[in-house]
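Next up: just one chain, as structure tokens, the form predicted on its own.
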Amino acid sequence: MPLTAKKTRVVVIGVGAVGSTTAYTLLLRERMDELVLIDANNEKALGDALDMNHGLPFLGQSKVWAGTYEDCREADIIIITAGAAQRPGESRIDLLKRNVSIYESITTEVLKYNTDGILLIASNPVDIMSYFTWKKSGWPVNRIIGSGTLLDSARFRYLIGEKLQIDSRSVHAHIIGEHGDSELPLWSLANIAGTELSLSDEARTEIFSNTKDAAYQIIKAKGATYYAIALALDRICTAILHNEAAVLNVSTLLDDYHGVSGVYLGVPCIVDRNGVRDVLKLNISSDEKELLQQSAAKLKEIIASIAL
């Protein structure tokens, strides 16, 4: 009898605007054999699966349905989306206690049913709940994984591209840190082709403004962020699935990074099958190290006020 290979299954918890914008892009690239979604709003999942089932004869043989926890013992990938969304002028740090009720409860269930999975973690303040996760999971810092700033330093890239007038995939450009405020551009590193951006303090200003302040300008135009954050969750759920080793700016725990120990930050990070493989250490510059251990520093007295 010959052996049926594992269906990879990848679970979205939370079919808000990010959860269900992310669960449609993956099945358009067919990334997954099983898709399932899970809400408080079973109504609202049951929907989405319904509306995504009848665009199947349009894509391949993905199978998609609406959940429960019980769903996540079989999952390559549980990505959390779940939380209180985001309002107009409100920072993502104060989101913070409004969402940790909230995760604490889905990381409870979640845990009852996979131990071996990857948690992608998408909620904000991403940094802080990807590190409550981990926390509350007690499972190796590799398997807990937090979007971090890979959508960042797309807009990032993409900006320094709109200015240049070059292919924004040309740009090779990071933001890391906080997902939020306190978050860096790394212009010592900055290149196309390894050559130097031809910039002028006040362009760098401007497109640094405008990649910390992107988010807060969409939900000021039409009340939440999700199709670029559903793009950045594929490319991650890609890396892991296909074993790429990829290097992508995502959350994870830091150990003496320039410095910097014990608290989530966004990093370029090797990425394969088993999670997080790798942290590259990049070599920055030493106004950059101050800013990463101020951001690390905001993070950390935050997490100290919260008890996790």
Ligand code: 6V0
Second form
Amino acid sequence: MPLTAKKTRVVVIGVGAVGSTTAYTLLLRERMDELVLIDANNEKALGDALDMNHGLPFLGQSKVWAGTYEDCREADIIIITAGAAQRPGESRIDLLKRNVSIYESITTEVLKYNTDGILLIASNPVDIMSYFTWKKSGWPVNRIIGSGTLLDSARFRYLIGEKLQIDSRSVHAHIIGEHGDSELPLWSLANIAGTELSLSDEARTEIFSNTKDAAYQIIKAKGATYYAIALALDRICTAILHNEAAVLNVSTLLDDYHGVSGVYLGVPCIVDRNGVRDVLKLNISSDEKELLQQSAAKLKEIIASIAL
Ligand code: 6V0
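So the form predicted on its own is up there; where is the form predicted in complex with this ligand?
Every chain and every other molecule in the complex is listed next, the one we just looked at coming first.
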């Protein structure tokens, strides 16, 4: 890289459980030159920045600081994980109203300083928060990405791998739709090296139910989920920063996707330096199509009910 090359900068807004773990993951993997932490609780951002800086002698040469929205100016990626965390038993949709007003103030600030970065949305309900951010920003769809069903697909692949005793990285399986209760498993396309999965109906039901309920299980056990989502966000950032054209199940605005339009949902997308380059049209079964349409209808109803 020439010495004059622009430094890569990632800003994380909201350094609670998810944001700070994501920042730390990005730092450990040396994904960027500059990492900026922003939180309504500035003390928390300051503390995290200090703590991470003290680890730099064991790492690379990244710079980490607790910043202000002005620091978004140079950012390649702005990850938003701010918001209220899901309470035990609370559905993601119940979080919506609390998070929309938080996002209203955050996006207003970000948009003052950044016009060409990529916004990566993680706060729940993530598909609606992504749709809201896209509407509010006026930016092209490719630059507003939700973490979508990437985490759910990872959980799904892990559970299939465990059941079949195969490395989860060799399991090709997708969860699409809402990151939440109406998500759906694409059993018709799930495979290992092109071979069908030898799983009983009972095993499939158990795997999908554990995938869908994973967040509830973890929140019940320890109050929040953050390690796997941090790795999922790191994966998306890497695809962007390295211009990978990787296929990832992120949330994007659908346009006549199996009859679904005008809503953000998780589907396999090609992600590169410009964000979502394209959406892969999957050859899914008619039952799966129907479930996807139901998932979209549910989100549209919610969006309409809060008049976004
Ligand atoms: P948390 O630990 O409560 O952290 C939230 C942080 O946001 C706190 O540090 C707050 O101070 C900060 N914050 C609140 N308002 C503002 C504001 N206006 N400006 C800046 N910062 C603000 O929550 P946690 O980190 O556990 O979860 C964050 C969000 O991620 C929630 O909406 C979760 O539901 C969501 N998750 C999304 C996942 C996904 O797959 N997309 C996975 C896990 C959690």
